[in-house]
Every structure is written in C-alpha cells, then in structure tokens.
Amino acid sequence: MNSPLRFLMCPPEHYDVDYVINPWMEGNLHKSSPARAREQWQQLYQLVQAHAQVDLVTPQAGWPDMVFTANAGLVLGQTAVLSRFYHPERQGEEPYFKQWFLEQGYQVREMPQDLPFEGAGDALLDREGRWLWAGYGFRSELDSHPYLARWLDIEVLSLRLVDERFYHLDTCFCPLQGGYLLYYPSAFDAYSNRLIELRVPREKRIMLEETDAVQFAANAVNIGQIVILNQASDPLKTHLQHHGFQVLETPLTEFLKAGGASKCLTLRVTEPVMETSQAKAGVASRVIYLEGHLLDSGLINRALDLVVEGGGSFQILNFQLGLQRQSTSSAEVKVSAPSGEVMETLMAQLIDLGAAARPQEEQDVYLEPVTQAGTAPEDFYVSTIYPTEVRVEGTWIRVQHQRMDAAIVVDRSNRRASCKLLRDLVVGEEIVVRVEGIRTVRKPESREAKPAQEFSFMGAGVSSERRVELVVEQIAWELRHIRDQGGRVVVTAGPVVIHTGGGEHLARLIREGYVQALLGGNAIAVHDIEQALLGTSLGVDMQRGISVHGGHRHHLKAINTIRQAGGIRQAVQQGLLTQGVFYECVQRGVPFSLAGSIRDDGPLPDTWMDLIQAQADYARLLEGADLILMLSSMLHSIGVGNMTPAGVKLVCVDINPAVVTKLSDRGSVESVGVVTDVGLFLSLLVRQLDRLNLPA
C-alpha cells in the first residue's frame, strides 16, 4: 500500500487480561482466547493495511497491553510525545515505544516523571488539523495539556471524562474527516459538552446512544471516508452513511475484555502540521494557601475533592504538618482547571473553605461599576454566609451585613464594604467581580468534623405513591379534546416540576398547543431558566442527578442574566434563552404570570411583587379556562382554586396527599386529585398523548 498514511500496530503475541485497571477487565482475568485474539487482530490489520501503511513494533513478554499502541504516545509532524502511564502495570512499555520513535527519527518529548499522559488514547487531533482534543479525569492529568500545546504548537481543548467505563478519550470520542465528530455525550461533564458544542456544529455532531457506546463504536479508526470499528447499530451505520462515511465492522470482542477496540489497537504516526496551528491551552492554574487543622477537620480532603469533582486537578507543592494538638497545619496547593471560567468557579468554592492566595501573592479585589440599576456586572462575586474580607488598596476590609446570595459593594473613599441584594444595586456603585482579593475568615482552632454537604436539597430521590396510568389516560383525552375544540387549559406549576425533570415534558405540552396560559411563582421561572442556561436546577446537574459544587449560585447567575436582558421575552428575542418552559411560552405566544413572595431572590423583572396586581393578572388569565392543571404548587394552586368558578375541571397533582385533598375537597365533581411525583405524572401524560395521536 502506497498511502502516505501510516499506522503503528503491535501483534498480540503476549496479549491477555492479566490484571484489572479498568471496569472492562473485571471478571475477564485470563478469559481471553489467544487464538481468537490473534484472528481478530489479523482481520483489523488487513483492513487498515488495505487503506494505509502499517508498521509493527515488536511485542514484549510481560507487557500484555502493549498491543494497544494508541497509548504509545502522540505524534504530530516529527514530534512524538511519549506516554507516561498512570498504572505501574503499563509503565514498562515506555522504553520500548521510546526506542521505536527514536529509530523512526522522531523528536521524542517526555512528560515530567509524576505527570501521567497516555498518548493518543487521551489526545485526538481534529481531523481538520485545527486543534487537539485532550482528555483527562482517569488516566491523563490536566497539567499535561500545556506541555502538549507548547511542544506541538497547537491549541489544546481539555475535555473531562466522568464515566469510568470510558477511561480514555478515544473510547468515547472520535474526530472524523471533514470536521465531523462521533462521540458519547454522557461520558463528559457539562462544561466539556458545552465546549464540544461550541467547536463542532450541530449538523456535524454524531451522538452515540449507550448501546453503541458500550460496543466501543467511538473507538474507531478513520481513514478518509472509511470508519473501521468493532460494531455499530443499524441506525448508527445509516447516520454515518448519510454523512458520506463507509462503515467497516470487524469483531474485536477479545480486546473489549481489556477495554479496547480498533482505535486502541492502532496509532496514527503520520499527522501533518497545519500552518494555522498555534500553541494555546485553556488550562488555568492558581496556587492556594490553606491553614488550620487540615487533617483532623478534613479540610484538606474537602478542598482536594472539590477541585477534582469540579473538573480540575491539583498538585500539593508544600505541606507543613502541625506537630501538637493545638498546632495548625498549612498547605500550598497548585490548582488547575480546563478554563478560566471553571477556575473562577473552583476558586469561589475554595474561598468558602478558607483558601486564600499565598501572602506574597495577595492581590486587590477587582471592582466594576453598576451600569444598570438592580443588575450586577458580569462575573460578580456571590457572597456566602461566612465572614468575608476584601483587599482594597493593600488593606483587608471586613464586609458588613454579611449574608448569602448577595453582591459585595465597596466604597473606596470610606474604606467600607457590604453585602447588597441585586435588586438594591444603584448605578455607579462598585461591585466585587472575579475572586481575587477575597478571603473568608475561619477560626484556625476549629476542629469540627466534616459538615454535611451544603445545599443538597435534592439529595434523596422521589417516587410515585401509586400507579396513575388510568387517571392519566382520562386527563390526556381531556387535554386533546380541549385543544382540538379551541378551548383553554391553564397550568399553575411550582419549581418541583423542574427539579423532578418534568420541565421538558411541560415545555413540550406548551409547544404542541395543549397549554393556553401558565401561572406560577418566581421560583419555577428561575429554575427553568437556570436549567436552560446552566444545566442545573437548585444546583443539581439534571443529567446526572448530583449536586454541583457551587451550584447554589447558579440561580443568582440565571436571575442576573435575565435582569440584564430586561426580562424573559427579551432574553428569548436576544438569543440568550433558547430552551425550556418559558422559552416555549414566548415562542408559542402563551401568556404567563409570575406572582412573587417574600422569599424570592432577584426577583425576575417579569415577576409581580405587588400581590394585588399579581392576583388581578392571574384572574385575567383564568377567564374562560376549561381545565386547570395544578402541578406541585400548594400556595399558587390554592390561590387559583379560590379564583376559579364551578364548572371548570381541576386536576391537582402533588406528592403530598394533604395538598391534593385541600384542592380536591371543593365539593365539585370536576376535581381530580393525583397523589404522585409530578415528574412521573408529566412523563406518563406526554407518553399517553403520543399514543392518542398515533394513526388508527
């Protein structure tokens, strides 16, 4: 084959599952068939050789995973970055791969001794040559990415892996010819998925279902328009063929037992350097200083866990252990994050734990003026319950009126700082932005045990009290009948709709014309918008169902964005809000009314804080209603019930039987109470409507 493309492979002479270093190896120790492995490898070798040149490296006894040559290193032009394996079980491969690269005339670069980087398993070039995708989280460290950018003179985009089954980037991510991307979104955190979406147009993103992902469909070899992989479902093959790719399947089940497939078994060693490339890595690093009873109180563990769970990495530069019970310890920790944005979030959370800059690196706070009353500048610091100091002109000043979820206003002329709610901000006031020059004041003698996780409102799941399919069938029939007759359905909903995952179903009901008005409070709109903008509700990642560190600030960020835009409708018109319940209301022209309360943050500009006006607006939208669907909002539902005349069908859905009883006990045969989780109810309702709309 005279193709300019060259790949490196290693015959499986010594291949077996000899140890467990990834989930795929569990239960497969010494269960691989050597004969079948050789046969499957030979079939892959012949397929690749039919379209490119294949070089072979000599297998070595004692290193069974050497067959996975993708982990030998990363090649770009004449530079080869040698792998620095994370697990000792593979570290013995390094000198053999280094020797091969040197014999081929490559300039070999090596990571520092304790900085793991596992080659093209965790570093994949965009097939247009514009940048390098680099994974981290299980095998390779984030701090290796700046080295890659500098040595290869290329922009590096960092992606965090969060599913241990997909421990290398190439197990779930495959850049394809023409700028296409084959990948499994659930293997990545929210930030990484946003980065992918920013760089790869929607029409070029080919997203895998889990059934294809676990067959390592993304662990594919791409040669021009050819995609060589272990196995692909018919829908995936059709999708790839639609984009002009030819799919070649070759069974690699013996190698799946060790967590690898076609891409893992090959290393592309001819990667041309693009003239447009430039050294750039988004990785941001800071050094923080911690002092106190770091071990007994668990503070150091909490800080390091926070960094890792927040998408960063760390390196302990210095640790001074207190020798007596009353002695304090101190630590200097280098914290790295994939971007400045993630670093700002991490630093805000670390500040809450008492982290600060090293004394010799202290900075003044950054201040920006308020330009719109009731709206903070971008990247404003959100205050916490902890006593806080800000550094102004070299002096630390204690913040007055300390409270959670406020901005910090600094009066430089009087050397004062205080917390202030967003709605009270005045044009011209200077607001603390970013996280430099801020520290919380903690007592170093505190030896309290690790506290319960903050803001874990949704830590426990919810479940339905009983089966509701029968009543849902009747409600679905009523909804479709009312819609088809041009009637009016009014929904009053609480934030639980969003928290339980029902938001997407309510949005669909609005989009498909089943809802003619929506009533609620400030909270449902805030958390719907928070989910639409940041992927969380009350700081909980709605995809993974776990609390995000620092996520309790997200609702303030969402409020601030809408206040800057001037309101929900303006945010949709400006392209800031592109999905969710209230986006669909604006797009479909469905009126909504939000009634405020004393507990509301912000509030949103659309929220009525004069309750007399709110009641009048509710009553206006309730006129002519044929059915009112009340979804987990006790106070708003009771208020609506009091405004509704007899003859209007009422459906009250709540997990709390007392709420259902209160709303249903109106002496009217038109009332239906459903005791269940509102997210489950909406899911069943949408499914039943789909059945009703199927052709006979």
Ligand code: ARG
Given for the second form:
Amino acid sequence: MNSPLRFLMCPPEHYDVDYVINPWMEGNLHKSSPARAREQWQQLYQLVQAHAQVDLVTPQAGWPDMVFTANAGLVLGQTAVLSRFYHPERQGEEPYFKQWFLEQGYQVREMPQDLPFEGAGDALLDREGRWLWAGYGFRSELDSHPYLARWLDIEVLSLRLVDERFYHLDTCFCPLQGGYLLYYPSAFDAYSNRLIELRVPREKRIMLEETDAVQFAANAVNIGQIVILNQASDPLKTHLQHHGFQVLETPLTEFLKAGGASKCLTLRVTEPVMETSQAKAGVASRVIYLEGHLLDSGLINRALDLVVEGGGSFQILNFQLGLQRQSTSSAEVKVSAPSGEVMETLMAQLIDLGAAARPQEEQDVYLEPVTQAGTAPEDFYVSTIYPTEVRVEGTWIRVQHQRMDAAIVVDRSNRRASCKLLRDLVVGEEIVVRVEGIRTVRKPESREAKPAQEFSFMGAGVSSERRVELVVEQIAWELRHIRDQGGRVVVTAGPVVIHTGGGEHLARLIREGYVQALLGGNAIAVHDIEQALLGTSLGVDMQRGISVHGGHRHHLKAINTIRQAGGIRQAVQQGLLTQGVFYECVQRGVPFSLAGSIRDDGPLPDTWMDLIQAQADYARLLEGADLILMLSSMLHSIGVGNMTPAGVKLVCVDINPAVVTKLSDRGSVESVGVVTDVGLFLSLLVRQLDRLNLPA
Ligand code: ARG
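Hand over the structure of the form predicted together with ligand ARG; the form predicted on its own is what we had up.
Then the entire complex follows, led off by the chain already shown.
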C-alpha cells in the first residue's frame, strides 16, 4: 500500500443515464439503479485501493457522467491535458476537473476551442512509456494529437475508431504491463490495425472476440500484473493468465448502461515521464483549395466524405459562397491524416475531385528517374481517367494519352508529359512522384454533375420499362448524331450478345455505319461464326432455342473452318462466311480486335494470345472514341474503361446490376448503365434507329 501509484475516481452520487450520447445509453435512460451503481462503484474503489492510492474529486449535481474520470484529462508527469468534450452534455464537467488538476499542482494544458479531446478515454500510454496511443473518429479530433505530442513530448500513434459501440479508445484497447496489448481489432480501420501490428509483436497481442469486447473486457485497469475488469470469458482469462496476468472481475453492469466500465471510472494520475521519449506525431496536414459549384454539384460533400472515410479529418478555413446560381464558390480546407502515407492516398483522391494547392502555394511536381526498366520509382503518382496537368518549372502542362493506372512521364526539355504504362518505362525517364504540382481539369459545366445513372429493365420495381425506352431513345439519338458528324463509336461485346439473339441487331448496326470498331474476345467471334455457319450458338439452335443433338461440337467445327481458311477475313473472302457480326465488320472495313484468354478454344487465328499486344491493339482502336457501347462483357469492358479518359461517353448494358454499377461508376455524367438483357436492348435500339430514319 506504499505504492506511489495514484488514481482519480469520482463517487457516483449524481450518476444516472440522463441523455444519450453513445449507443449503450440508448434504451437505458434512467434505467440504472442508484443503489446497485453505488455498490458496484464501491467494490471497484476497494479493489483499486488495494493496489494503489485513490484520490476523489467531488461529484457535481447535473453532471451524471462525471464518474467517468478517465475523461477528466490526460496526465503525463506534471502536465495534465484537460478534456474538451465533444458533447455539450459533458462540457460542464471541464471546470471541475480543471480545478482539481490545478489544486494538485499540475500544469494544465487546454486544447483550442472547438478541438474536442476526451482525455485518457482516448489516449493511452504504452505501459513501457514508449509512446502514446491516441484514438479519433468519434469523440476526439485527429488534430488534437499534434498538441499532445508537443505538450507531453512524446510520440503519438493515431488510431481510428470505426465501430460506434467503441467510441472511446479505452473501450476496446488496453495496453498492459510488459508491452502486452489487449484489444478488439474490429473496432479499428485497416490502417490502424497495421500500425498496431507494426508496434506490438504478435505474441504480445491479446485479441478479443466480440463477446468479450461488448462486456467491456478491454476497458480494464492494469496495475502491474493485475487486470481489473467487468467480466471476461474463460478463454480470455486463461489467455491473460498464460501471460502472467491475474484477472479480477468486478461487476459494473450499471455503468455499462452509460457505456463505461472499470477503466472509464478511473484516471491514472501518476504517469512517469520516460527520458527517451520525444515529441512526434504522425499526423500530417495540408491545405487544399477547391473551386466550382461546390454546393449544388455536391463536390464539397464528396471531398469531405472522402477525407473522413479515408481516415482523415478536416477543418474549413475559408468558404466563399457564390450567391447566384451561375456563380462558383471556393473553399480552403485543412486536411489532416494520421500519417504521411494516408495523406498521400487522400490527396490523390482529392486531386481527382479537382482539389489543388492554394494559388499562393502552388509548386512544381517532384520528378524521379526510372532506374529499372519497366518499373517506376516508389511513390509514383498513379494516373486516373481525369484530364490532368502537371506543373513543371512554373508552368502547367497538360498530360497526353490520359488513361488510368499509368505513370506520368515528363520530358522537361520538350515541356511534355504523358501517361505511360509501367512496363513501357525506360531507364532515365522522369516520372511524377508524390502529389504536389498535380491538378485535374474539371469541366465548368460540372454544375449538373450527378452520380452515374442506372436504369433497370428486369429488376422489378427499380425502374419501369418506359425508363429503359427513354435511355434507348437517347442512345439512338446519340449514335445517329455521331454517325452524321463522322465521329467514332467503339463497341465491346461478349458472347452473350449472340446467345441472347442480339447478333443480327449488332450486325445491322455495323452494316449501317454506326460502329467504327469492335472489341471482344475469342468467344464472341466463335459464337457469331458458329451461328453464321451452323445456326447454333454453343450447340443451341438459335431459331428454336433447343439444343441440337451433338451440337456441342459445333463451335469447334466453326473454329476449324476459320483456321483452315487462315482467319476471319480470309473466310469471308473465300465465301465461307456470309453473314453475322464479323462478316459485316470485314465487309464494311470496320476493324476489330480480339483479346485472348486462358479458356479460349482454338483460338481463332485473329485472336491475340499475347495480352500486351492485345492491350496495345485495343488502345489503338479506342483512340479518339466519342462513345463506347459496352455489351455484356465485364472483362473486356473493364480493360477498355482503364484505357479511356474521362469525357468519353460510356453506355454499359448487362443483366447483372453489379457489373453495370462497376462499369458505369466513373463519377461522371457521361456514363449510363442499363440493366437489361442485351439481346432485348439491341433490338430496342435498332427499332428506335429505324424510327429516327423514317422520313418525317
Ligand atoms: N456516458 C459517457 C460518455 O458517453 C461514458 C464515458 C465512458 N468513458 C470512457 N473513458 N470510455 O461520454
């Protein structure tokens, strides 16, 4: 009992569940028994007192949560960082705790106004004193962490809480003596879990199951080898004992109703300062500038959501609101992230939304040379579909050959920049790294930007047939328009087009000049040709819809015929192939490209089995496309999507809504998804084009 260890507690005289500020309090308003609460608190008090000295702060009427002294502040050495509560319901506790700290002779530090920090509830010292774990996401703000690092002269590791049941770090995370850690991994995001795993070796991590976590097993008071908690399952007890800990259970059910247990009810006020520690917060911040129809296009919401969902935090420094419908707004936003790494990821996404540096802070891109052919320097900027500019020696240069998932190569002497695939990078080329000096050029009319639209034909109740007809009308009009202007429509199609009877309609579109290139795989060509030669598609009679006896061999016969002829074009020239999609392509001189895959039968002589060549050939045919019609081929369509810059209209048709969503989600107005049978879609499209062509 001569222990120098001291804890602060607050008797539950005025304790009650009086309001709801966390999920545990829901449904528990005034449901805790004062007598039982007093009794449970007393038991805990005695347990702690058996191992340490306990000081008391006077409870105050009207501040029922004051029992949770973990939220008074955070103590290290002679410094106490006072809490700044997130909820007004608890803000009134601050002066009482402040007074107590001052009376005890602590130097009291206070967070700036509007920067919530909830004390030791969200900041837990490594029990070896090597660093401070600090939580954020619900109650404490990420931007409070650098203050902690500075004031306490310690390294701060920021952990993001993602499960609202575990709204304070101490509800799911408990550093133990000897470098052990008791915690519930699911309460944290992936980045935080990785950080924990980097700092705490596997054999020292004691992971909780949900059943123990919801009993607040991680909300434990650790004194030496003793662990005081509300309740632990047998396996957990065994686990802790195995590591030399003695588990003392003491029921705290009345306090669980307010979302707290033993750790919340105590504050360790003697925390020795380690000699070796030094201020360091991983938190990185940066100010971004956004301009445009920030409110009506929803851009500002998307940007801020992206920051928070990505594990960061923000503060709006300045917002100029455009007052007229046509006038734009601008905003300066301070973005914070738990580490430089997370910051770069956030910035890359913000750049896609059009975020830039403040005009007075613009800077050049960072360039690094390729040192190994076919690879980029670490930290290289990964390109997107959005038109991009990079700032080189003070001037902004537009990036050529915009596509996604490439590196940006800068040729300084010629002031040129272009997207290039990793495999094509040559030693000595200069590559854009990091995220500085990069911006995307957004079209001013993005005022009307809405999320990608999706139309469902089959999906009952989602959308009416009439709506699909409306999209078909739009697409038909567009196709006509592009054809009349001499534009370029590229179709990517899968074999389903043939199975669903769409072949004849696609053939017609080609014949009538609506298609300028056709991209697909081996299969669509084989099925189209099988149908042209033998009337079946994968052995199914396309007229009668039934399997033909021995029909499964038909597609190999079709392949054989084309192989004998030397290729599709040759088969047409030799008069063997006289109808169908590919026949029309050859007849109309419409180029096609077939990309092979592991499951291809044959393959046809026309199919590229070297995928790098196939990609290059696709890219060549896609150059200058105005509209791409993606017809039921997820694989080829995704490939095409990656090669296509924003600004090209995309129409994706698939019976599977998931495919449509995946393909049409380019965050742009130009993409339209249609959930329907592709054969049906093509027949509607052809019918609509016929209507347009009728003399008025
Ligand atoms: N009702 C209190 C609140 O929601 C409970 C605080 C529990 N304290 C803790 N350190 N987790 O703020």
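Here, rigid core means the biggest group of C-alpha atoms that superpose within 1.5 Å across both forms. Residue numbers count along the first chain shown, from 1. What you see is a predicted model; the values in this text were computed from it and never measured.
Q: Once you overlay the rigid core, does the Cα of residue 645 travel 2 Å or further between these two forms?
A: Shift at residue 645: 2 Å or more after core fit.
Q: Is residue 46 one of the residues whose Cα moves 2 Å or more between these two forms, with the core superposed?
A: Residue 46: C-alpha displaced by less than 2 Å between these two forms.
Q: Superposing on the rigid core, does the Cα of residue 224 end up 2 Å or more away between these two forms?
A: Stays below the 2 Å threshold, so no.
Q: Taking the rigid core as the frame of reference, how far in Å is the Cα of residue 630 displaced between these two forms?
A: Residue 630 is displaced by 27.1 Å at its C-alpha.
Q: Once both forms share the same rigid core frame, by what distance in Å has the CA of residue 611 shifted between these two forms?
A: Its C-alpha shift, to one decimal, is 7.9 Å.
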